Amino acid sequence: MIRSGGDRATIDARIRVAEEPAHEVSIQLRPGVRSLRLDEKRVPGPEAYFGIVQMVLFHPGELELVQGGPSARRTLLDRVLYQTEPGYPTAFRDHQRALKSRNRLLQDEASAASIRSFDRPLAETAVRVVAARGRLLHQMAPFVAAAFAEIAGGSSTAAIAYRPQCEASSADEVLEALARSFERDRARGATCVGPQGDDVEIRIDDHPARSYGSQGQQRALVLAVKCAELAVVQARAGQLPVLLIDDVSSELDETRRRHLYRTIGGGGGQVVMTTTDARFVPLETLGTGGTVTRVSQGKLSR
């Protein structure tokens, strides 16, 4: 962020991925403004990074994956798959920018032909982000299911699964869905039918997660799913993807502090850990050379 009282942070890296060559990257930030570069050349947004080197970020938010609404579970899968499914992207990119325009049409009354003059690319790229986003969760499923058992000490159960609020398998079937939905598309002024209104269902012994689980069990979900998803990222890359954790140390107790320790420490690559209390940080647990960086005023010793 931008340190108290300065216009601007700049954030420079090199990353080198196994023998690849090396890419630089750098972040500048202004009051309402970020640029980014990409050796040397400017990049629309940071999903240009994710072809160079996979990451997965653990943070203290993460518990919205539970409690909070369904923008953050599809967030979780869109994050993954931009990362791992070379067309993606495009397919996601490609459905914003229909809908984006759909629903201004719609904002704006529009014609009715205008209006669905979108409609078929709509269909073909929701096809595509919902058959992805499918793949990816019944990939997770089993990872998510095993890591709970470990966490909760099999006294209950966990389970993951996409809930598209359109099934529909074929962009035929989305039109015939977008059609059934047009009157009340233009009484809402906004697309119904579509991935935007995806869920992802996650359960606690057979009840949902958000209402039934205690705060132990949803914080031990929520570390399932983190250790899932760095599973999933690494089978599908083919290598460790760079793991992030911001501070969660001090929101889990012993037990599940030791599993994230013990997950990280077995698996071998790259992790970069932030916190206030080094206490929460046992290096030796970790079992390889880490180095510590203290960040005051600015300023970063050893």
The other form holds:
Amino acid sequence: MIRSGGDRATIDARIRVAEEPAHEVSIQLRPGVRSLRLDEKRVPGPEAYFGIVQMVLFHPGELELVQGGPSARRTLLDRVLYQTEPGYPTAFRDHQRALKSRNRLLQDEASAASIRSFDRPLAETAVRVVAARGRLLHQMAPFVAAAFAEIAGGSSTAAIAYRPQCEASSADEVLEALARSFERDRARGATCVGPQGDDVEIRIDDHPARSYGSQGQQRALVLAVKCAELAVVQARAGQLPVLLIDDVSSELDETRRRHLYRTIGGGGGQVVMTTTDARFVPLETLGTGGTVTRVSQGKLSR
Amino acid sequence: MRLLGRLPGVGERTAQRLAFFLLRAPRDYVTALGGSISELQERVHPCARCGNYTEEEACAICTDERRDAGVVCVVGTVQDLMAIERTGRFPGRYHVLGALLAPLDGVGPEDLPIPALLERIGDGVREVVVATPPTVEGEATALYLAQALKGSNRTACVRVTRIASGVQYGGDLEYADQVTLGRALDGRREIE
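Please give the other form, namely the form predicted together with the partner chain, since only the form predicted on its own has been shown so far.
Full complex below, order starting with the chain above.
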């Protein structure tokens, strides 16, 4: 965040993974511009540093995963895939670009030939995005079920499953679906077929979690999804991710907080937590070596 | 230094280095360089036939009788044309589009010299090689051109080909990205 009256904000970090030489990362924010530097070189996009260190973020808005629309759930998948699947950032970015291009042509009522010329690049990238998301959900599902059983206790069960908008497994099948939906796309001025319409179905006792689950169950489920994310990122990357926990304590009751800390404490990875109340963070359960930094009136102190 | 710094790939420090170099360089070199730069845009212009840069009306490739006029390679930019020329493997002629279809940048088919291409193809051209880059815009442009060529009576029987994309020569398969490797597999050939 840029301080009021200032013209920029800078975050510098030194990242050391295992025994490798440390990387220097610098992020500079100016109004409307975000620039990244990795080891003093400008990097064009976030892909360059995503592969270096994996991160899992817990923040108070996570209840959106259960209560909100599909975009929060797609973001979760994309964040994990960006960090753990080497070809994914390119596939996702190219898909976005092809999609925006095609949608622009649809809105401008361009010729059918112009619009269709973007179908193949769109279909080829869509298939790769869908395949990667499918593999990830397949890997995450058992972790979610197990974590939910442990956190929620009782006999309730939870399940998550990938619900792609288009089930096609080849670019040719996506092309056919695009051709079938052409007139509808034109009428809407937007492309209806593809992973931009994907969702993740989350169920409790075989009912939609959003309408069926109690507040407590929904919170337990979100925590279970995050624990599964942590486990899957670790399994895929072969190293412990850094956990970033932003004021999550206020959202969780005592039992769930304890479960979260147990999961973190057992992991042994680096954790960065923020809280407005130090009582929420029991340093003793998190092992040794913790550093506490206080932020007061915009100043940091240890 | 301010003007030098506007050149692509030239930062503040390089601009300074270039300026000091020019200050100390022999006078006739600086005069010749300045003359070339100021005449550049007056003398060099796109070839009337293919869009390559030339000082004449038609470029050296278009007027070279040894080149195969039956094969035309469509490229996005003159730089791409030069890259293909450096391979020494292409015997035909070129058609430079100057841009690629890019709705997000406001570039549509009407901004590309497609009518001129269709016009040229009618005269004894057997094959059109589409060598736009393997990007979203490059692929879309290739597909649009293929459709335009097939849809026109004069050019319907011309063979339209796309350059292959695959694994880099001397590269490791292990490090090739999935798309490149996948395409290399799709485009596999029998070993003779």
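Positions refer to the first chain, counted from 1. We call the rigid core whatever largest set of C-alpha positions still superposes within 1.5 Å between the two forms. What you see is a predicted model; the values in this text were computed from it and never measured.
Threshold 2 Å Cα movement between the two forms at residue 31, rigid core reference: Yes.
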